[in-house]
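Only one chain is included here, represented as structure tokens and corresponding to the form predicted alone.
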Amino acid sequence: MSIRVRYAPSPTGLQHIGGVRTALFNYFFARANKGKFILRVEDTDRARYSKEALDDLFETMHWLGISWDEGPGVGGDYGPYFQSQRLHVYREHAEKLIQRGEAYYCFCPPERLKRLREEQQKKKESIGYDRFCRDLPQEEVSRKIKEQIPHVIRLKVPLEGETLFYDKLLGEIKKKNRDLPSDPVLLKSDGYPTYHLANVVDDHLMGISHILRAQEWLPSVPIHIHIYRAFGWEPPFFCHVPMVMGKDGQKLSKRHGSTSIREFREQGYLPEALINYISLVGWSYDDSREFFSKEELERLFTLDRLNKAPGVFDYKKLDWFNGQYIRMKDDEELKALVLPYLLKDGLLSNPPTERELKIVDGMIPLVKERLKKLSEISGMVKFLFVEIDQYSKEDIIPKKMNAETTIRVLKEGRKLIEEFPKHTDEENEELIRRKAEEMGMKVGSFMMPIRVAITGSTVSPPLLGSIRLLGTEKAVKRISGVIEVLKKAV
């Protein structure tokens, strides 16, 4: 069988984790089976359509390095690939269903449907269409059409029996026909199709062999099965992948954190880290391996390794993955990645001066092991480019120390730093260790007020390397300034 899969987003919002995971699963399945990956834009919801969302779709796919074999900008034998450009196709097929006795014209005005819903709510009945127009006499239908009375086209859902279909992941699924939505609309009065009609018609005409999508679409399948049967078509294979959940077991949403790929991109996540981690939310290769390149996933992905249980999206785990991928970059690559953040945050001139670039070159090896996101760079190295205008008293005076002890530590540290240029880093580390021992302190405790005085933070890149980049003169000046502040507090 020739494998043909599709990603068919609706451009009504930014690309998010769940949608992109669906795209990746389809893309990897196609590549692993030497099939075709089609991108189709389901843009028939004109009220919610967004040009920004459409642009974001293309930008996201290009940023992730996901290319499609057929679709917008690429072409193909089954276009157009925008549903809004296929309205004549849907009208033609909706009329075919009427001719086959599988659908009917419904002339019920919105006011009647509203009253019907209100009555059903009052009686606590299930909400749904009452099939009022299902068996109208042909003469009446013809008259109303001739009079151009607004109408929709509805599917004739069987009133008895059950619908059965097989899902690759979930197995055999049965649904009683009386429990299905009663005769859903296929073609709206404005000529636009509903999701049900457009989805089935396009999947058939585009030769889609497998539908891989989230389980939230599972309730639509019985209706789609009836549409396939009404046309006399063979349905494709279905595989509904588990939902993406937060750690609280609820569907991933903004309350958990960022969900749009744009947000992750702006925060400084790498595309290879996102691809790797997202692919493991609901899929695994074995019980131990975690790191996969895009090229490896293009070879190794298989539906047999999908999990039935919902996938949990762990932001901390993503941070860990991203940090690992940052460390895989060579220094020049990482420099190119962090420069835009340093420029955006105003730490560098535009363009950067030679001196600034020299500092950036020196700091890359210092921050590489500590970065989890590229956006953290400015906070880590700000002290190298701008003066520290204020200090937190709680940070300057560590726990278990008072102002007098802190001043003594800073004075001893200042003496050592003044002599830094005469020694290697190893020798300076040894001198610091001896001084801390002499003062009856641990090295970390001894260095903390010195670190805060020089960097303005309790957390910083390796201090000795930072001092060399900053310059001993500036480092000594900052320590002296803090000593004067503390003297006033004593």
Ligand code: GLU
The other form holds:
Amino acid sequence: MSIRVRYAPSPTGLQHIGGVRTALFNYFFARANKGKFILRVEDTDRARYSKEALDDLFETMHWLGISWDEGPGVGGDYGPYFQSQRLHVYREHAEKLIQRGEAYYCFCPPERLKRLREEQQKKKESIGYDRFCRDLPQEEVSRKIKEQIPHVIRLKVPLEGETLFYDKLLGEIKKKNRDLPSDPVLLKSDGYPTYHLANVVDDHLMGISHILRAQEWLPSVPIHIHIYRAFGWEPPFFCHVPMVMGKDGQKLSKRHGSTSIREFREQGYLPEALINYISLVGWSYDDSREFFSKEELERLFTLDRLNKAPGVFDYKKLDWFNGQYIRMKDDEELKALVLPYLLKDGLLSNPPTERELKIVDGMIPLVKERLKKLSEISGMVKFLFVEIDQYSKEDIIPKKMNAETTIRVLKEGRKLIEEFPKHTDEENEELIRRKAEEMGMKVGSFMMPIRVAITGSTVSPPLLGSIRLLGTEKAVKRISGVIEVLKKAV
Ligand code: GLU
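Mind giving me the form predicted together with the named molecule, seeing as the form predicted alone was just shown?
So here's everything in the complex, that chain up top.
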């Protein structure tokens, strides 16, 4: 059987973790089985449609490197791939269901439906359409159509019996027909289809073999099964993957942190890291392997390894992955990746001067091991480009020291640093170690006030390398400045 799968987003919001995971799973499944991956834009909800969301969809897919075999931009034999350009197809199919006795025109005005809902609420009955128009006499229907009374087309859901379908992950699922939404609308009065009709018609006409999507769509399946049956079509295979959850077991949302891919991109996550990590939320290759390139996933993905339990999205784990992928970059690549952040944060001239670029070249090896996301770069290396305008007192005088000892350490440190250019890094390290020992201190404690004076922070890239980039003169000047401030404090 030839595999044809699709990602069918509605452009109503930015692409988020859950959606992109669905896209990736479909894409990998298609690639691994030499099938086709189709992108279909489900843009029939005009009230919620957003051009920004549509642009974001293409940008995100492009940034992640997910290409589609059929869809917007590339075409294909089953287009158009925007549902808003297929309205005639849906009308034709809705009319076909009327002819087959599987659907009916409903002329109930919105006011009647509203009243009905209110009454049901008052009586604490289940809310739903009372099928008022289901059995209208044919003459009445013809007359109302002729009079152009606004109408919708509704599906005739069987009143008895049950609907059964099979989900690859969840097994057999049964639902009593009387518990299904009562005769859902297929075609709205403005000629637009509902999700149910457009989704089923397109999946069938586009030859989709497997529907692989999140479990939030599971409640729609019984209705879809009735639509397939009503047309006399064979439904595709279904596979509904558990939702992406936050660590607290709730559906992943803004409350947990960033969810849109755009935000992750802006913060400096790499596409490789996101793809790798997102693919492991609800899927695994075996019980141990964690690193996968996109190309490997394109070969190794199987539905069998999807997880039945909800996938938990762990931001810390993603940071870890991102750090690992940053370290895999060579210095030139990483430089190209961090430059936009340094420019945006105003640390470099635009275009950067030669001197600035030299500092950037020198700092890349110093920060590579420490960066978890690219946006952290400016905070980490700001001291190399601008003077430190403010020191925090808690930082400058370490917990176990007072102002006097701090001044002593800074003075000794200054002496050593003045001599730095005469020695190699190893020699300097040894000199520092000896000095700390002489003063009865651990090297880390001895270095702390010096680190803060030079970098403005208690955490910084390796200090010796940083001083080399900054220049001895500037480093010494900063230490002297801090000594002066501290002298006033004693
Ligand atoms: N348009 C739906 C969405 O926004 C598609 C759901 C499906 O895959 O059937 O996700």
